[in-house]
Structures are given as structure tokens and as C-alpha cells.
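Take a look at this single chain in C-alpha cells; it is the form predicted on its own.
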Amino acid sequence: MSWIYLTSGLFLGWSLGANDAANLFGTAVGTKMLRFRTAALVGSVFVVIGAVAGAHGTSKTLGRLGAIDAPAGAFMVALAAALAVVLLLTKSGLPVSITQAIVGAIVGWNLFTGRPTDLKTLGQLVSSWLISPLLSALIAAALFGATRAFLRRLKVHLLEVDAWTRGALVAAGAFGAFSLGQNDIANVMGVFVRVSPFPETTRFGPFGATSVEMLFLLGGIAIAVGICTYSHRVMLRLGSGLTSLSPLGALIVVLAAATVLFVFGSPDLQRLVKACHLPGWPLLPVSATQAVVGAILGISVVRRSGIRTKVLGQIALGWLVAPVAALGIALVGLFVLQNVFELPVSAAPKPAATAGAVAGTPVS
């Protein structure tokens, strides 16, 4: 039965691949610099590698937000996030934030079970929804301005620039896919960490994998399937719908967004920063959608080019709807599982509400 519960996580992984791959390759495909097949192949391979590498990163943050301890509860939280993205938003062809959807669904589980929501963690996650696009915009603006000035001084022929840009887009896309897998895999399988059906260690000859690594490997494969099967439409919408981008701009967008994802999702970078006795920052699953939109806006400011405000408004509306829709779907779904199918959505008795936390009343 535990394996059946994982299907919602696989569905969420598929929807993340269908949606967030557009954040990495949409600008490249939309500007005709890369074929969709090339983007899908590169993205699929490196997102799986990144997913396994992210086994000890951002999932801990989601665990602090809501410690889901029953398979049925984890199933409905992941399903609610996936339905909010696929049924309400991705069908419109707009890139949306799966990070926000899973946060909304986890808060819904907390409210239904009467568990406290860690306000500090929630505050960090919500603040990242503002910080990540701003940081991405600053990185993109700086990179675009510096690269454009450098190329002007070199006086490189336009055809050479085009060839270099195509190669760089593949490399940047690989880095972006790795960063996406490392950062966002927690959104796909993080809620199943406490209820994983895998043994503590799985052996493959001389190699071994932990339960979390196996979960994240499975989730990475689901993301890859989503990239290959349904991301083309969203890529075209993001790549050409928000503003007109040059090939160089497309490259900078991918680099800036990938850098933001890597910074907030890499435990190795955190260890390096601490080894240098520098102040660190929390590992957070940030929105690739927001990072890409921020990068596009940053380039637009440098270029002084126009933004299609209607499309931007639609994307921003999706960011607002995603967590609210996921929270509502989670509440309804948890009620149905517990009261109609008589499946426990929480294993332990609810604790008393404490200072600095908010608790809701079960809907049962």
C-alpha cells in the first residue's frame, strides 16, 4: 500500500518537469536557439543527477514546516500540490510555482490535523518568494551588462557569437537542470521522507543508497518524464510570451536562475561558506519560475525594453492562486481520506499549540 501512496509524488514530479523545465529552457527554445529534443534530453539527464545530490538539502526545511507522519497524509499533500498546478494552472500554458503549491498543501495538512505551523520556517519560505526573483534580476542585469560590453570590445562576428551562445545554452541548461533537481526535489518527495517504503539502505552491488536517495532518484525520474512529455507548450509561452529576448539574453536568464537555485539548494556550498567562517543562509526550495521571471525583468531593465504586462500579471496571479488552491484541495482531500475511506492522515496525536506557531482545528 505504501507504494501506491507514492504515485501522487510521482504525479507531482511529472508536473514539476512539465512546468519548471520551461523555466530553464523556455528562453532558449522560445528564441529558436535550441531544439526541444535537445533541451529535453539535457534537462532529463541532469535533473536526475541533481535530484540524488539534493537528498540532504532543502527537504529538511519542508520537514520543519510540517512533519507529515502518515502515508495517506503525504499522499494527499503531494496530490493537492500537483492538482493545483496541473488542473488549475499548467493547463493554461502559464509557468507557476510548485514550491508555493507544496507549501500551501503542507499548511493545509497542519490545519487539518491541528499541528503547529513553524512560523519561522514559513517566514523564510515566503521571504524567499521575494528574495529569489530580486536576486535573480540583479544577477541577470549584471551578467547581461558585463557580457554585452565584453563582446563589444572583442568585436566578435555575429555568427561566432551565435555559435558560442548555442553551446553555452546547452552547458547552462545542464547546470540549470542539475540545480533544479537539487533544489526542487524536496517539493516532489520531501513529504514522503518520514514514511518512505524503501529500506534504510539499498544495495546495488558495491554501491549503496539511503532511503531518501532512493526516494529522490524516483522523483528525479518522474521529473524527467514530465520534461519529455509536456513541457514544450510552457517553454514556448515563457520563452516568447513575456518579452522579446535575444539569444544572449536567453543564456543570461538560464545562468541567473540556475545560480539562484544552486545557492539556495546546495549543501556543499553551505559547507564551503561555513569553512570560510562566513555567515550562511537557510537551504530553501525556491521557485524556479520566480527566478526566471526575475531574470527576464532584470535584463529588460538593462535593455530598457518593454514587458508584456498582461502576461506578467497572469503569471503573478498564478503565484497567488497556487498556494491557496493547494491548501483548499488538501483540506478537502484529507477530509475525504479520513472520513470516507477511513485512512489515517496523521500517525501521532496532535500536540498542543505553542508560542510562535499556529494551529487549526481538524475538519473531521
Given for the second form:
Amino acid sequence: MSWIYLTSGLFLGWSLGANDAANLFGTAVGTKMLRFRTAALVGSVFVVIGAVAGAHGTSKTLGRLGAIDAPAGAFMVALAAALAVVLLLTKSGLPVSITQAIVGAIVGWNLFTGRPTDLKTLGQLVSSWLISPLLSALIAAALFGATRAFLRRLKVHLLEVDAWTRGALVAAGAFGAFSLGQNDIANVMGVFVRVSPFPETTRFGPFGATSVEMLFLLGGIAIAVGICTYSHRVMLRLGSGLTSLSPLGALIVVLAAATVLFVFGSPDLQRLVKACHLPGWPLLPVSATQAVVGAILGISVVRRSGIRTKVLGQIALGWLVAPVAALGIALVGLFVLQNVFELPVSAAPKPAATAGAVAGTPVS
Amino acid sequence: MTILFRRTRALEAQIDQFLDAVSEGCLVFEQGIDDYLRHDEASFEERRKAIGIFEARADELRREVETRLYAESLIPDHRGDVLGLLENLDNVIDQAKRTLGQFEVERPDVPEDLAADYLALARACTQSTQHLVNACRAFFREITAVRSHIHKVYFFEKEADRLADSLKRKVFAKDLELARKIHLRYFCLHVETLSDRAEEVADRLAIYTIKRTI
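Next up, the form predicted together with the partner chain in place of the form predicted on its own?
Complete assembly follows, chain above in first position.
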């Protein structure tokens, strides 16, 4: 039975592949510098590696937001987030964020079960929705300016720039996919960590994988399937929708977004920073979509080129609608699961004062 | 790294060879006019054949470059611009070849005292083409320098206009048969057209340069 509950997480992973992962390669594919097939292959392989290699940091953060302890509850939270994205927004072709959707759905679970919502974690997550695009914009603007100065100084032939850019796009795409897997797998499988159906250790000959690693491997594969099957349309939309980008601009967008995902998702980088006695920051699942949009805006500011504000407005609207829609769907879905199918959506019995529970108000 | 860029460098070389062919063809055009005006028939015939070879070479290189750009999906965002540039540059050397051919066929009887004016006109036109070729080279390697070269193309095109206007006035002020005056006016026009073609390409190049901001 537990395995069936994972299907919503896999559906969410597929959505992430179709949307957030697509955004990383969208500019490259949209400008025809990379074939979709190449982007899908590189993205799929590295997103799985990233998901398995070091994704524990961001999943812990989501665990603090809402410690979902029943398989049916985790199922509905992941399903609500996926439905919010797929039903409401993917069909319109707009790039939307799974990150916001899953946060909205977890808060919905907290509200339904009367569990407290860790306001500090929620504040960190929400502030990351602003900080990550801003940071991405700054990185992209700096990279863009430096690249332009470098090319002008070195007088590289147009064809050589093209060849370098193609190679760099594959490398940056791989880095981006790795960072995406590392950062955003928490959005896909984070809610299942406490209710994983995998045994403590799964053996593959001489190798062993923990329950969480197996969960993340499965989620990574779901993301890869999403990239391969449905991301092409979203890629073309972002690659040509917000503003016109040159292939070099596309490369810088991928690099800036990947760097932001890596910074917020890498426990190794976190450890390195702490070892150098530098101030750290929380590991947070941030939206690849927001990072990409931020990077595009950063380049547009440096280029002083126009932004299609209508498209930008639609994207911003999507960011607002996604968490609210996911929260609403989670509340309805959890109610149906508990009262129609009589499935427990949390391990603890539902407190009597559920109706009065609000986000951030501990009830037990 | 060498293997990675071998094909790219070969294509770069072809583009450079194409630009060389256009540049040399236009220089030969000027020499051909000079030979014609000095009544050096043997040398004129040699120049006429040479410009035909340069024009054929430019055509061949242009087709090869175009095919490779499409077949290998190179510079997708600038491919159309580059192809437009090469095709219009090809029109410049075509024009030079056509004009020399017209001299050979129609044999205009240029009065001795106007020969220097025809030569000055041809030189101004050739100068505009040389700066155009430099602008095109800069488009591929040093985008910031394009504007400066294009500015010179416009300068020499205006200079050619001025010289052609002055020459036509001199032709019609002379005591010659009307048919000969019209014939000489046409040849002034033929030579002048070369700088007009260069200006047309420069106009396109200016737009392509704005598009290629990074």
C-alpha cells in the first residue's frame, strides 16, 4: 500500500521535470543552441546524480516546515502540489514553481491536522522566493558584463564563440541539472522521508543505499521522465517568451540559476563555508524557475533591453497562485482521504481544536 | 581542443577567403579601369579575366559557407544575418565584374581630359568596398570596430556621388555628340553603382551589428 502512496510524489517529480528542469535548458533550446534531445539526456543523467548525491540538506528544511508522518498525508500533500502545478498552470504553458506549490500543500497539511507551522522555516522559505531570483539576477548581470568585456578584449571569432558556447551550455546544463536534483528533490520526495517504504538499506551487489537515497533515486528518475516527456513546450516558452536572449545570454542564465540552486542546496559548500569560519545560510529548496527568471531580468537590466512585462506579470501571478492553489487542494484532498476513504492523514489523532489551528500556532 | 575547433577554424578560413576574394576583386576593378583609360588593352583584358576568377571563387566559397552553416546548425541566431551579408557582398563583386565587362563590350570613348575624373571615381568606389570588407571582418571578430569602418564606407560613397555628379556635369558641358555624352554618363553611372552596392551592404551590416550585442 505504501508504494501506491509514492505515485503522487512521482507525479510531482514528473511535473518538476516538465517545468522547473525545463527552465534551466529553456533558453538554450529556445535559441536552438542545444537540441532538445541533448538537453534532455544531460538533464536526466545529472538530475538523478544530484538527487542521490547530496540532497539531504533541503529535505530537512521541508521536514521542519511540516513533519508529515502518515503515508496518506504525504501522498495528498505531494498530489496537491502536483495538481496545483499541472492542472492550473502547466496547461497554460507558463513556467511555474513546484517549490511554492509544495510549501503551500505542506502548510495545508499543517492546517488540516492542526500541527504547528514553523514560522521561522516558512519565513526562510518565503524570503528565499525573493532572495533567489535577486541573487540570480546579480550573478547573471556580473557574468554578462564580464563575458562581454572579455569577448571584446580578446576579439574572438563569431564562429569560435558559437563553438565555445555550445560546449559550455552542455557543461552548465549538467551543473544546473545536478544542482536542481540536489536542491529540488526535497520538493518531490521530502514529504515521504518519514514514511519511506524502502528498507533501511538496499543492496546492489557491493553497494548499499539507504532508504532516503532510494527514495531520492526514484524521485530523480521521475524528474528525468518529466524532462524527457513534457518539458519541450515549456523550454520553448521560456526561451523565447520573456525577452530575446542570445546563446551567450542563455549560457549565463543557466550558470547563474545553477549557481543559486547549488548555493542553497549543497551541504558540502555549507560545510566548506563553516570550515572557513564564514557566516552560513540555511539550505533551502529554491525554485529553478525563479532563479532563471531572475537571471533573465539581470541580463535585461545590463543590456537595457525591454522585458515583456505582460509575460513577466503572468509568471509572477503563477508564483502567487501556485502555493494558494496547492494549499486549497491539500485541504480538500486531506478531508476526502480522511472522511471518505477513512485513511489516516497523520500519525497522531486529530486534535479537537483543529478548526482553530492557524499557521504558527502550536496546538500540542 | 584543436580537434574541437578544427572544423570551426576551417569555416573561418573560408569566410576570410571569401572576403579576400571580394576585396581583391574590387582592387582589380580599379586597376582594370585604370588600364582601360590608359588604353593598355593587354593589361585590361588580364584584369577582366582576373575579376571573373575572383567572382567565381567568391560564389563558390559563399555557397560552401552557407551550406556548412545550415548543415552544421552553426550560429543559429546570426545565421540569417551572415548569409544575407555574404550574399550582398557577392553582389558587390558581381557589380564590379559586370562594369568591367561593359567597358569591354561597349568600349566608351572617354576624352583624355576626363580620364582622371573616371579614375578618381573608380578609386572612391573601390575605397568604399575596401572599408566594407574591413567592416565585415570586424563583424566576425571585433564588433566594436564595425561602426568605424561603416562610417568610412558612407564617406567614400558620398565622395563617389560627388565625383560622379561633377563628372556628369563636365561631360554634358563638353562639345560632344549627345549620344556620346549619354554613353559617357552611363559609364559614370555604372562605376558609381559599385559604391551604392557597398552602401547597401553597410546599411544591412549596421543593423546586424546592433543585433549582435553580445
